[in-house]
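Below, in structure tokens: the form predicted on its own, a single chain.
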Amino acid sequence: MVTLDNVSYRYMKQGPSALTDVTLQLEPGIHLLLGENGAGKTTLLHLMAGLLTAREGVCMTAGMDMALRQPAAQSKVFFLPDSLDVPFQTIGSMADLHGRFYPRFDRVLLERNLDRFGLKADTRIKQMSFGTRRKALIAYALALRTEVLLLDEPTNGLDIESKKTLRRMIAESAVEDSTVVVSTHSVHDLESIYDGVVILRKGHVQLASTTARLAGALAFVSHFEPVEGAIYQETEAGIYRAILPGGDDEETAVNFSLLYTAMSTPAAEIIVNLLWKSRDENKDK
């Protein structure tokens, strides 16, 4: 689990907020960052990671205070950003010099995941293309079994077939207790997982939700004709997706890339209403 509770942060003390009074909770399960450039994402990542120290407000990842920088805490969590240096010759060697620091680390589970990305884990990481080196270190950083896991635009250097594989590597790997923080411009990559949704503008949570409770609160369609009753709709290729406020009827799939898209509109406020009052509904049954 992950708490933040009116986090602050800039990086110079005059400068302007990187993030501002961020109070979030992602409980365990897979979670979809989105926002655009600068809109706060690695800043967040790397409060959730212990990597930074909130100046104002607490960052509580797998229960502990990251700010104290402790042991204990550090090895509940790994971070894997979008591009890393590694300090190691090969995939094994870091595992047996960096994995020691990681209780529930499961070597098997590592042989497994490189070996369904056709990779081996005595193969020099410095011959690696920069999709290889990829595909490896996210074998090893599933394989860690980390109480939160963060990772920052995990399909870049991705072919097809490799992020089909990611996207059942991270819903297999994915135990109980563990919480999964994706940060992504590739929406649809690995769309169908997700348990939930962070929506950040300029540095504030515009929206939080988990799936579940926008699929119950929203309607996401598509159709040839303009939809009516529509909160927001767009047209590409001669097909209008629509969102649409939700009601007695069955559930649909969550369509994350309209949805953010709508956040960027007026709809915004809509949407953010009905998903306060999905919520109060919910609440009184």
Contents of the next structure:
Amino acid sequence: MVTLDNVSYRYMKQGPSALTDVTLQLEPGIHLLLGENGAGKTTLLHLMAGLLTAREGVCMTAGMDMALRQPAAQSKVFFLPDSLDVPFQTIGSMADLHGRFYPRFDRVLLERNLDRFGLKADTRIKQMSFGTRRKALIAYALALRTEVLLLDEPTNGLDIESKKTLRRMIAESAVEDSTVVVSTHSVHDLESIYDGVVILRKGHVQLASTTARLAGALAFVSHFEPVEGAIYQETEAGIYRAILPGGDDEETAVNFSLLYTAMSTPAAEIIVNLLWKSRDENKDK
Amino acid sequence: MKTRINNTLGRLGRLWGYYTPSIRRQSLLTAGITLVCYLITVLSARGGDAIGFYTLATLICICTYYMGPLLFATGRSRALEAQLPATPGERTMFALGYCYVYIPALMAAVWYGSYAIARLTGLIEDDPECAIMQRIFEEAHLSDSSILQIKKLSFVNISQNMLTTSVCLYFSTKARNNAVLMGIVSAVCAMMALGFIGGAAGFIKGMTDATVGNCHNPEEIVESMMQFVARLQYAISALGCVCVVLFTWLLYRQYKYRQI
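For comparison with the form predicted on its own, provide the form predicted in complex with its partner chain.
So here's everything in the complex, that chain up top.
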């Protein structure tokens, strides 16, 4: 679990704030982190990983304050940046020399993950293409089985088949107590696996909700005709995609891409209000 | 894989493991350079006018020692290194152990190992370094007391060397970009600063002697200069010790508070 309490961060003491008053609680599950360029997504992941320390507020990851940089806390968290050079020749040697820091690291799982991507542990990393290296590192990160796994743009450079494999692998690796946070611009790649979403806008949390609550409070529909009563709708190639207030009808799958676009329009306020309302109703029940 | 990493020794061992590929590369390079430098020293001792080569070999050797901290110039794998579960104190301890114990020990092992092999195989009869130093002393007309003074100073040099290494270590771990370059530049700057201090002090001493006219013959001048150099070396060594402690503290703070 990851908890942020009034966390603020700025890169320079007098500079602009990268994150302001972020209060969040991410329960175990797979969470999607969305935001425009410069919204503070990577900063937030760095704070959760303990690579940055909040100027104000507290960031607790896996139940421990990451600012203290204690080995017990660090061994429960792993952050995979979007671009990383590793000082090892092969993923196998990385597993031998780096994996030893992580008590739950599973070598068998690593072999299996690599196999699913069609890779081998003894292939030289320098000989791999960007996409292949990315796949190898993701397979490794998932095999570490840390309580909190933070992935920055995991689908970058991955082909369509690999994205499907990755989706299955992430879904399988999310065991009971683990929290996976995925920061990405390619929402569609892993859409069906998220348990929650956080939308950042200019360093503020604009929306943080579970997928279940979103599905309960809102309905996401597609039609060939304009949708009446929509909170927000957009058209693409003659198809109208709309967000409606959720009703008693069957729940629809959350369209994160549509939700994200809607959150940058005046419809954002209505969506947030509907989510609050749904929360209150749930409490009453 | 079940591992226990809840003790300092275990984590230090794992840090060694993490850096192993880089350590292997740097060890081979360091050992190779030391060996070449030793060969130059042997050839210089045999040659007639080869003190210049010996000086060059010594300089290369000492620079190799100064560059030991470049192991910690992690560049684009910084995010991976910074996440390693180890306390700032353990990271500092590991870096100090590597730079101040492992690298000098490796160089000494190669240097004296080469000497031993050369002696056993009959390639050399005496220590080539001693032969060269003897020649320098003779050419400089140094008295026995001056030679003794220089020998005493050799241990004092350790703190000066540690100073340059500690500067390189701090800057190569601190730099976000071009960490290797920053490490090299900082070490060169530290060497230049020490050289400047020595040069300035020598200039003042020379001018004072020339103005006051204390010494009348060349041997007296050399003798007086050696005593002055000895005093200066001790002063710089004291400064070196203070700087090493300061940069070690800065290194610890760097590991504790750094923002990636």
